[in-house]
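Presented as C-alpha cells, the chain that follows is alone, the form predicted on its own.
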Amino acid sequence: MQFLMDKYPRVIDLLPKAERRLPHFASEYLFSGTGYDNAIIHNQSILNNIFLTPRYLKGNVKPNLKTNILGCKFNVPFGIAPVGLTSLIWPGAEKYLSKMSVKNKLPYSLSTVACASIEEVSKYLDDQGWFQLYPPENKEIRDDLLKRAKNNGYKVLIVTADIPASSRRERLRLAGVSVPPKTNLRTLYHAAICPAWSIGTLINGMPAFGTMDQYSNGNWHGNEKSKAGFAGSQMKRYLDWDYLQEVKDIWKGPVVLKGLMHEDDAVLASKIVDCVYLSNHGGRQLDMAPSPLQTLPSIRKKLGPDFPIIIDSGFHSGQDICKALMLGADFVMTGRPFFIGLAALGEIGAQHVHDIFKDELLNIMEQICAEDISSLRKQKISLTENFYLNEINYN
C-alpha cells in the first residue's frame, strides 16, 4: 500500500514502533544474540563494508526478480528463514507469514520449535512449505517429524547443523523468556503495556511447541522424552555426515544443509545434499562466528558457479540481499525484518516487509541495468579493507 511505503520507506522506519508493541521478552527473543552480541554487529558491519561499482550507458531494463531453486519457482530471490518461538514474538506469526509467502510466491520455512505445528501450518501453506529440521538423537522422533513434515505436504526440508549444543543467550536469561511465558509479575506487567501483543495471544492461544510437544507426554511411543523449555524442546540434538545421509535416503527430497561457513564443509555437504545454506544462524549461536558472507565467495569458488547456495544472517534490506546475490548467493533467506513488521503493524506488516525488500531490489537492478538475478553476478564488487575476507584461515 502506498501509504504504508510512504511513512514507512525502509524496515528501519518500522523498528521504533515495533519495538513500543512489544513485551520486553519477547522483544529480546527477537533482538537478542549470544556472548556479546558480537556477531549480530560484525553481520551488519560486513554488509556495510560491500559495494557496487556501477556501469552506465547500457540503456533501460525492466528487472525480472523470478528465480528457480530446488526445483522451486519463486517470484523473488528471497524467503523466509526458520525462526523459533516464532508466536512468543507475535501471536499468529506462523499463519500470518505462511498466508503471506503463498500469495507472493516466496517460501515459507517452518521451524522445528516453532509455536504452531506442522499439521496447523501446512493449512495455510498450499503444499508450498520448506521445514527446518532441528536434528533428534532419537531417531524414532526424527522419523516421526520427518514423516509429519512429508505427509503434510513440505517440499524441501531444511537441516540445521550448527547446533552441536545450545547457546548461552545471556539477554534471554536476564529477560525470562520461556515457552509458555512465566506467570510472575514482571512478565505479566511487560505483556500489560504491551496490550496489541495481549489482545493477540488471547485471540491465538498461549505460545506453546506446536510440533515438538506431543513427544513430551505420556503418549509419545519412543524410547525418550524431549523436555519442554527454554528455546523449544530441549531435546538432544546429533548431527554427523552418517545421519545426515540417512535423511537425505529417508526425505526423498530436496534437502538444504543449514548452518556452514567453512569450505571444506560445504564441499562435503554438495556430495550428499543439494543446497548448501550458509549460516551464522543470525549471530545466535557462537559470537566468535564470521559473517557468513565472508565465507561466500571461497565457497562459490569451491563448489563452481551451479551448485546452490542459500545465505542468510543479518539481510536486512533489498540492498543487504543484493549484495549476497553480487557475492554468489542463489537466494536469501531472511527472518527478523518479517516479525519487525509483524510487530510494527499486525497481519500486513509482513506483506509490507516483502513489499519493502521487493522495491528496493527492483530499483537497485533498474539503477545499474541488471535484467535478472544472474546478471548481478557479473556486477564489479568494491570491498573496503574492513570486509576481513583474506584474514580468515580455513586450515
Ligand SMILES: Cc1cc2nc3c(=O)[nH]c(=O)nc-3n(C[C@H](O)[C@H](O)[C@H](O)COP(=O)(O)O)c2cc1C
Contents of the next structure:
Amino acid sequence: MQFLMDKYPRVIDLLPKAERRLPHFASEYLFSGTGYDNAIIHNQSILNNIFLTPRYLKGNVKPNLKTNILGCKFNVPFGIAPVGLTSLIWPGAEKYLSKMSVKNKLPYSLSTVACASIEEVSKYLDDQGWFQLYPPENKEIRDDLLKRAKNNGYKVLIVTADIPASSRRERLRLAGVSVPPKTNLRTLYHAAICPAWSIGTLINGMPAFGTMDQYSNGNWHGNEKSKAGFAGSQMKRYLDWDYLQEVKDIWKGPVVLKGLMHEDDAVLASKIVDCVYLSNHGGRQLDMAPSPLQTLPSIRKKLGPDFPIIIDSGFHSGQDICKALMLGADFVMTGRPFFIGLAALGEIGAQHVHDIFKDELLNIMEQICAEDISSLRKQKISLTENFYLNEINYN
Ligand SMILES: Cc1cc2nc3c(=O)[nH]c(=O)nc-3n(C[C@H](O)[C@H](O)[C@H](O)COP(=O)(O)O)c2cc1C
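For comparison with the form predicted on its own, produce the structure of the form predicted together with the ligand.
Whole complex next, starting from this chain.
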C-alpha cells in the first residue's frame, strides 16, 4: 500500500513502532543474539562492505524476480526462515505468515518448536509449506514428526544442524525470559503495557509448543517432564551424517541442511541432501561465527554453479538479499524482519515487509540493468578489505 510505503519505506523504519508494541521479554527473545552480540553486529558489517559496479546502456530492462528452487516455483527469491515460539513474539504469527506466503508465493518454514502445530498451520499453507526439523533424540518421535509433516502437505524438509548445544543467550536471562513464559509480576507488567500483544495473546492462547507438546506424555518417552524441558531435551546433540541419511531416506522429498558455514561440511552435505542452507542462526548460537556471506563464495565454488544454496542471517533489506544472490546464493531466507512487520502493524505488517523487499529488489535490478535473478551472479562486485575473502570466481 502506497501510504505504508511512504511512511515505512524500509524495515528499519518499522522498528521503533515494533519495539514499542512488544513486551520486553518478547522483544529480547526476537532481537537478542548470544554472548556479546558480536555475530549479529558482524553479519551487518559484512553486508555493509559489499559494493557493486553497475553496467549501463542495456536498453529497456524489465526485471523479473521469479525463482525456482527444489522443484518449487516462487514469485520472489526470498522466504520466511523457521522461527520457534513464533506466537510468543506476535500472537497468531504462524497463521498470518503462512497466509501471506501463499498469497505472494514465497516459502514459509514452520519450526518444530513453533507455537501452532503442523496440522493447524497446514490449513493456511495450501500444500506449499516447508517444515523445519530439530532432530529429536527419540527416533519414534522423529519419524512421527516426518509423517505428520508429509501427510499435511509440507513440501520441503529443513534439518537444522547448528544447535549441538543450547547457547547461553545472556540477554534472555537478563530479561527473565523463560520458555514457556512464566506468569510472574514482571512478565504481567511488561505484557500489560503492550495491549495489542496482550489482547492478541488472550485471543490466540498462551504460547506453547503446538507440534511437540503431544510427545511430552508418558506414552512417548516413559516419564513426565515439563513440556518445555521435554521439547528442549529432544533438540540437541543428536545429529550426525548417519542420522541425516536416515532422515533423507524417510522423507522421500527435498531435504535442506540448515546452519552450515564450513565448506567441508557443505561438500559432505551435498552428497546426502538436496540443498545446503548457510546460516549462523541469526547470530544466536556461536558468537564468534563468521557471517555465512563470507563463506558463501568458496562454498559456491566447491559445490559448482548449480547445487542449490540458501542463505540467511542478517539479510534485512532488498539490498542485502541482492548481495547474497550476487555472491552465489540461489535463495535468501529472513527471520526477524517479518516479525518486526507483524509487531509494528499486525497482520498487514508481514505483507508490508514483503512489499518493501520486493520494491527494493526491483529498484536495484532496474538500477543495474539486471533482467532476472540469475543475472545477479554475473555482476561486478567489489569487497572492502574487511570482507576477508578477496577472490571470487565461480566459473
Ligand atoms: C527468535 C528466533 C527463533 C528462531 N528459532 C529457530 C528455530 O526454531 N529453528 C531454526 O532452524 N532456526 C531458528 N531461528 C533462526 C532462523 O531460522 C534464522 O536462521 C535467523 O533468524 C536468520 O537471521 P535473521 O533473523 O537476521 O534474518 C530463530 C531465529 C530467531 C530470531
